[in-house]
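What follows is a single chain, given as structure tokens, in the form predicted alone.
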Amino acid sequence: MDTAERILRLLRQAPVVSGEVLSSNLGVSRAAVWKHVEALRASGYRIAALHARGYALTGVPDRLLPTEIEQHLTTERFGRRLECFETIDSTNLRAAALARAGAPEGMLVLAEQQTAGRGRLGRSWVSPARVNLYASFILRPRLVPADAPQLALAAAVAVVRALRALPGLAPERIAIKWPNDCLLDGRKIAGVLTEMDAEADRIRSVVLGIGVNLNAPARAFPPALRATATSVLLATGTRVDRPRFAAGLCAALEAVYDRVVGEGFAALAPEWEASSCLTGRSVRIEGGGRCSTGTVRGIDAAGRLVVAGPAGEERIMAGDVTIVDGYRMLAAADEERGR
């Protein structure tokens, strides 16, 4: 911890800290206090000078700092260890090369903006600025690397959990579109990457992407995206408190990611099942070089896609899925239901 997070654990703890206080506790000068104080400013931090008696907080940044995420973590690993950046290329790249340099389980690489932020299937992902969260988590996993798909699964139901968890959303407003994103109201709001290093039988590690739109305006999306996404500030008028988000995040990530691991996707089947939005509604899906329709069953107990088609049940373990009447009437269903 340096000196400057230092003065804002001491700035927390009391109304008023006087630079004398703040001195001797750090073993730095009034003259050094100061100036990272001005430091602290600078970076969005509202710190009252008051006459003869110190200083006083008066005011956080929106900004995706140490500080501010690890004042609301309850985790044990994940999230404990974490690096912050105000513009990376992708957050996945990073988390990648301090996985291969031996970072622990749980590492959390953060970032305001990517330049070259990924999605699925080679789509990039749209990372405006200091708007919403751009996550990739170190993961090491006691599974075969066949399995290694179902944690993406259970980051989906993980960002669920804490998007439920925010005041004015509805449950029902939420749902996972197979294999690994989340829609609000029917558009989508967050998705899932994985990408895995491993032996023929064993996983070295997995970077855990996702991405989640919080409180970017309708501007922030390029316009052929402004009718299939979203985030929480344009769906419910209110802004999110990202660091407070980040922090449910790893909570939500660590708890289903442990009962995947401990238990097998099985365990997690129910809740992603609940939180399905595709159950029953008739889909394309395209991957491998073949394209295959019909209605969805639902999803089995290692995460497949069953679909029954022309030919009988399918069960599908990858691809990209369309659902056959578009957004908008999954939009309009997904309402009717929430009445």
Second form
Number of protein chains: 2
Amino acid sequence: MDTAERILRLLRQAPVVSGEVLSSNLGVSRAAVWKHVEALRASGYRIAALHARGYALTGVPDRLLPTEIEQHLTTERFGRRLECFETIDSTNLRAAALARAGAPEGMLVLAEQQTAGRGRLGRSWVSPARVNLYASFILRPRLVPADAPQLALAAAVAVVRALRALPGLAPERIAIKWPNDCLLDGRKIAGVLTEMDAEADRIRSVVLGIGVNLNAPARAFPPALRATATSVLLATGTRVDRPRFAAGLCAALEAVYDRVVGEGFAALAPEWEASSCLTGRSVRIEGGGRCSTGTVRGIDAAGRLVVAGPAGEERIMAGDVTIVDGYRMLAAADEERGR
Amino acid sequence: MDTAERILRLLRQAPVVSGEVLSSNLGVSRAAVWKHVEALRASGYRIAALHARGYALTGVPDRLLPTEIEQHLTTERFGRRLECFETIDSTNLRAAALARAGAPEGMLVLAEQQTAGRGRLGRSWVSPARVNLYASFILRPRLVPADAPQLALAAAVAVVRALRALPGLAPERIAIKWPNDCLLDGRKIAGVLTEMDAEADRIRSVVLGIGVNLNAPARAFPPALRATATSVLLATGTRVDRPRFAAGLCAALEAVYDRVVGEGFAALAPEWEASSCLTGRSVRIEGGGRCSTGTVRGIDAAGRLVVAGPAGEERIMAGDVTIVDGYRMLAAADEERGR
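Could you present the same protein in the form predicted together with a further copy of the same chain, rather than the form predicted alone shown above?
Below is the whole assembly, all chains and molecules, this chain first.
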């Protein structure tokens, strides 16, 4: 920890700390203390100098700074190694490079902004600056590649837990849309992109990318997304403390990750299922050159979506789901009968 | 095709070709023809100049040159895009970089020598210069990651087909050891390393690395491997025409790949099974922190090894197999009874 970080730590422990106490605690001159306080102010900290009493921390910057996140961390491994970028092409790309270079499990890459943020299926992820969370975790699970979808489903459970821990957000407003999108009031609030480096029968590393729309205003989304995407701020009017949320996500993810690797997705399936917005709905699922329609029954222990279709029950491992409205399903059913 | 390649092509079509015919066919002067012939000689071609008759191709270099491989190619896609290196760290690393940059399916990277050749499970692959085949193919299958082991198993079938097409090699001398090692007279002759870049539920690209020991002399292997590895030359005394073998491997691989992607591994399982050296054998399988013992019953449609063990039948997706001799299995059985 450098001197500036130690000053912050002391300022957090009391309303006011005298220059003398800081100077003697840190073993530097009072002039040096002053210089560090100036540097902290320059990075966005508000520190009042109270005549004859000392310094008081009156505000912290709304920034994903390691020191802001670390003070909230409760984890063993997740987020303990941390890189924070002001801007980057993609946190997943950076984490993948770190993973290939041997970075440890739980290492986290964050960025205030992504210039080439990526989503599932080669899509992009809208990544405006300084309002959301763009996080990529390095994982080294002892799993076969066939189990990777379970990690992605578990990640959605962690995101839901982290969102539900926000003050003023009723739990039932948060839902999961299979496989791993998170919705707030039915609009997309978070997405997960799971990328792996693997041999045919052995995962070497996984990068779990998680994007969460926290304080984005409506204008941060392109017009085409405004009807389907949202942020916590947009939906609740309340700003999220992003460093605290990042630390909470680390904790939720460490817990569900250890669970899914140790016991399999089956151990998390009931919690996932309880948040699913698809159970009982009529859906169309496209992917891998196929299209299925039917009514969602739930999820199985391997993380496959169980769908009752016209030709019987299907268990679907991968695809893109559209909820089909009653009218169109009726029309489809009529076509079926017409054959 | 450049002028030198067109000269080679004409020389291959007739025993002797006059300088005049070459010059008029290629639209260059006889002096230019001479210069190209000299350049071809410098890269190892033997071209006789027969007084008053013309040029005759009397020998080609034992080198993996694109022009030597292409003349034998019978494929649609596999090997049609081709990079040949004199030396490289790892053909798989190069192919993975090409795949990320968008290289097409079937593109092949070859090298005469690898300085950091890699095998399964983080092991190295001994890669002496100018005697073997080190080949990496880029694949873009529309499969989920769970199906990747099927590609690796299919690759072993292709290697077996390519080896069995060599003159003077009785088919029964070649065997597959699950999941995808190839043996000649019970010693390792080829290995497959399947690496993928994937999302949780979608393969983006696979690099299929295939190493085949063709003309390696015994001294090319480190002493520790000499008892367990072999080459075609060592086992048969006959040198392999490496460019022709490379083209044959492309053809075999294209055929089995289209089969496994189109119909699943089940379509190749009987051929795989017929070459397996494990069926009926007592084995110990280690991997993923587990160890299983039992008698191999065969392979299932998903490519899992079916093993009958003391606690019943297991289907094993990943691991390292050791054939256990009678004595040790007996001892293990006694221990079981002793409990």
